[in-house]
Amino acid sequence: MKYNPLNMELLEELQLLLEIPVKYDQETLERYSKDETAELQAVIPEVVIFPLDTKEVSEVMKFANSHLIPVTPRGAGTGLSGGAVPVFHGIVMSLEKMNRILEFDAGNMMITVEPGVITGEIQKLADRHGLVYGGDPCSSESSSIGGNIAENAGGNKVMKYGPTGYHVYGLEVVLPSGEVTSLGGKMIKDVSGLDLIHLMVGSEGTLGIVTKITLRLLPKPKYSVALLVPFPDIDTAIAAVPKLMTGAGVVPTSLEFMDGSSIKAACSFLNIEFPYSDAGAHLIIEVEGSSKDSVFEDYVKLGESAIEAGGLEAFVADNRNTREKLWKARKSIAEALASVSPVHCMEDVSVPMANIPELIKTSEEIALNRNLEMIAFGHAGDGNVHVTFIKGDLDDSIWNETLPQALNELYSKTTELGGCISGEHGIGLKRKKYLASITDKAQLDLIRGIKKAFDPNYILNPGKIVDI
């Protein structure tokens, strides 16, 4: 596609649509030129804007559509697939100023918010009212709910609560044309037409810009206990996962795993000590319930099953303070890795749970054969594994040549095991060429057709998911 540049006359016209001044100083442009995808190059936009409401978003999209100027929507910038990289320059539309909680409806257990609200704030507000927002990405303290919806973020509690999309019941969306539409609402059941809400969720900002979100909340469990189980090696830990589920007869709220290297990185970053810090891997297993006795029974069963499957010990975190310390280590792995090794490639593959051991084994072989360092951590209970290749001491030229080869092998094995190349981070810019190589033409044509129906001028977040 050929897009038009923003000359001074167009910049002045754009400014008239917005209350906050547009930004095009070099410092701002650089800050908004990429997300947290470590291995992608930044692309400098022509201008960054900060709309305050739906009307301003709509007016900007009308302007961009009429002048053929690309618009890249952006949440908190915590994405890990290059979704917020402005591939064709143009306008970066940051939604961070649209950060109001519009309504807390305790009677219907619903909350309506703007896209710039940080997800952790929704969780805290729900908690104060004896409710819970089930979406719990590891980045909840820094990511925005709009970004979570764009990627259909998963997180730690998918086993019980499902990913972000399970909690979205209503959306207000500005289309690329500038038209505004409202989808769904506070109804639990709604089959009035096509399910456009869940087409928007996970569409990575390519079909429309979400400006209002209604989320369902749930009753807060009264009791919660987490177990930390160290294992001698990662193979034993991963092989224990399906045994835990069948042996204990309990579906935990969370079942996370961390290999030895990721634990060491987190402990060093946080300056803490972990039980059995030299163990090959750890599992975090959490259960919730309304009865203290039932929670006790569940975690005892899970702990016993973990020991039978090769666990070295089962440490119990049965109060809020110890649980938070445990989860802080798990949630800090990505940040710790970035501080230790800024050049790395965090992947997001997902396979059926029973196939995790083979996926990990193959990932280790890929890294070994290509002289790469590797760590692995993720959501063992739902098969979503963050295999992460690390540049280490490799020369830049060797890394740039080796990484695509390693990813091709990883993705090939993932699909062979019945999996997909992204469970929660999205395709974006980072995985676009790989998606095209493993997806059949009929499906790619459907994706392109849907994009064209929503955005015939291809101005909204172009260059993501598939090439047009």
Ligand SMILES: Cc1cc2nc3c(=O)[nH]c(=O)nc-3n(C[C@H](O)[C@H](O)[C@H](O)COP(=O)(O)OP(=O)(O)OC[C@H]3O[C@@H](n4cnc5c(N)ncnc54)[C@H](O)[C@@H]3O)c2cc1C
Contents of the next structure:
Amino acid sequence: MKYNPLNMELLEELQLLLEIPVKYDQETLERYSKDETAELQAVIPEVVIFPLDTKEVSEVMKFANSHLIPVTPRGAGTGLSGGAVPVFHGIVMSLEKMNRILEFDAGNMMITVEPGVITGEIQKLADRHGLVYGGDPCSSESSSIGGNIAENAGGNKVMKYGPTGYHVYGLEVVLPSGEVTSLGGKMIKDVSGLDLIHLMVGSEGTLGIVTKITLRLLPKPKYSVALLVPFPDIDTAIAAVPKLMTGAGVVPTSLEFMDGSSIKAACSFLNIEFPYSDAGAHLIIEVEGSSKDSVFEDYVKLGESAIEAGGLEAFVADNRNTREKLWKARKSIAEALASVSPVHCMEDVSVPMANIPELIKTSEEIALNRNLEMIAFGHAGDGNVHVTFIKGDLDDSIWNETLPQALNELYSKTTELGGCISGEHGIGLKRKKYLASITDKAQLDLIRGIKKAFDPNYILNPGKIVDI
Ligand SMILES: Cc1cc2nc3c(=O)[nH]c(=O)nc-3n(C[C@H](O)[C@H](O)[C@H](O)COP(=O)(O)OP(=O)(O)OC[C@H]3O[C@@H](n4cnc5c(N)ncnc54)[C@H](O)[C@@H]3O)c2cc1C
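One more: the block was the form predicted on its own; return the form predicted together with this ligand.
Next comes the full complex, this chain leading.
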């Protein structure tokens, strides 16, 4: 695909469409040239723009479509698959200034927001009204709701509430042509036409730009308790995941896994101590409910099942302070890792829950055979594990040669185990070549056909998911 560069004349035309000045100073261009994907190269855009409303987004898309200029939408830049990296330079469109809460509709338990709102703000606002927003990625304090929708972000409460897409009821979308369309609304049921909302969710900014979002909120459970269960080793902890749920007959809100190295990294990063900090692995299990008694009954059953499955002890965090401390440690693992090992590759392979032990075993073998360090943590309850390969002291050339081999093997084993190569971070740029190698032609053709129907000139976030 051949794109046009933004010459002086086009730049002036673009500026006339926007209230905030178009930025092209080196510092801004560099800041918007990458996301949080540690191992991807930055790509410098030609300009960065900050639209303030749907009209500006739409005008820019009409301009870009008619002049064949690539546009890369961007939320908060916390992505872990390179989705916001501008592969063909062009325009980076940051939605960060479209960050207003448009309506809080307590009666319908719905909230309507702009895409640049930080997810944690939605969680806090809902909480103040006795409601809950069920999306909870570990990056909730830094990622935007627009980015969460584009990636169908998962997180810590997927077992009970499902991923981001489960909460999305209405979307306003600017198409690559600049046309604006409204999908869904506040209806709980809607089968009028195709389910385009859930085609947009997870489309990684390749089909349209989300400019308004209506999310469903739920009643806030009155009580919640978290358990911290240390295990002697990773295998026992991982094998306990399905056992403890079937044993207790309870599906918890969260069931998170951290291996010994992740715990150590988080504790040293936060300067805190964990009980059994030398344990091989820990599980965090959270339950919520409307009465103290039902929550008590559930966590006792889960704690007993966990110990039967090999847990060393079950620590109960039943007040806000201790629960927050646990979650802070869990949520800081990625940051802790980045501070000690800036070059690493964090994966988010996803398999049916009962196959996690096999996945971890294979990942350990893959790392061992190639002298790579590996740590693992993640959303074990939904089969989504962050297997992370670490460069450590390896030479750059060995790391660059070894990593793709390790990923190829990891992805093919994941597929054999009935899983997929990304459970929540997306394909983006990082996994594009691997998706092509494990997906059948019929499906790749469908993805390409859908992209073409939305974006015949291939100007919106080109270079992502599949090659055209
Ligand atoms: C410390 C840390 C912890 C994380 N934990 C989790 C986790 O628990 N679960 C999880 O799922 N992810 C997690 N992530 C990954 C990341 O936070 C999510 O993918 C998040 O959804 C990205 O949101 P963002 O606003 O930063 O989007 P960006 O990174 O800016 O963009 C991501 C993608 O969305 C597109 N996009 C952004 N806004 C729009 C829009 N308005 N319309 C259309 N497309 C758009 C971009 O083009 C890009 O393809 C974590 C990341 C970090 C750094």
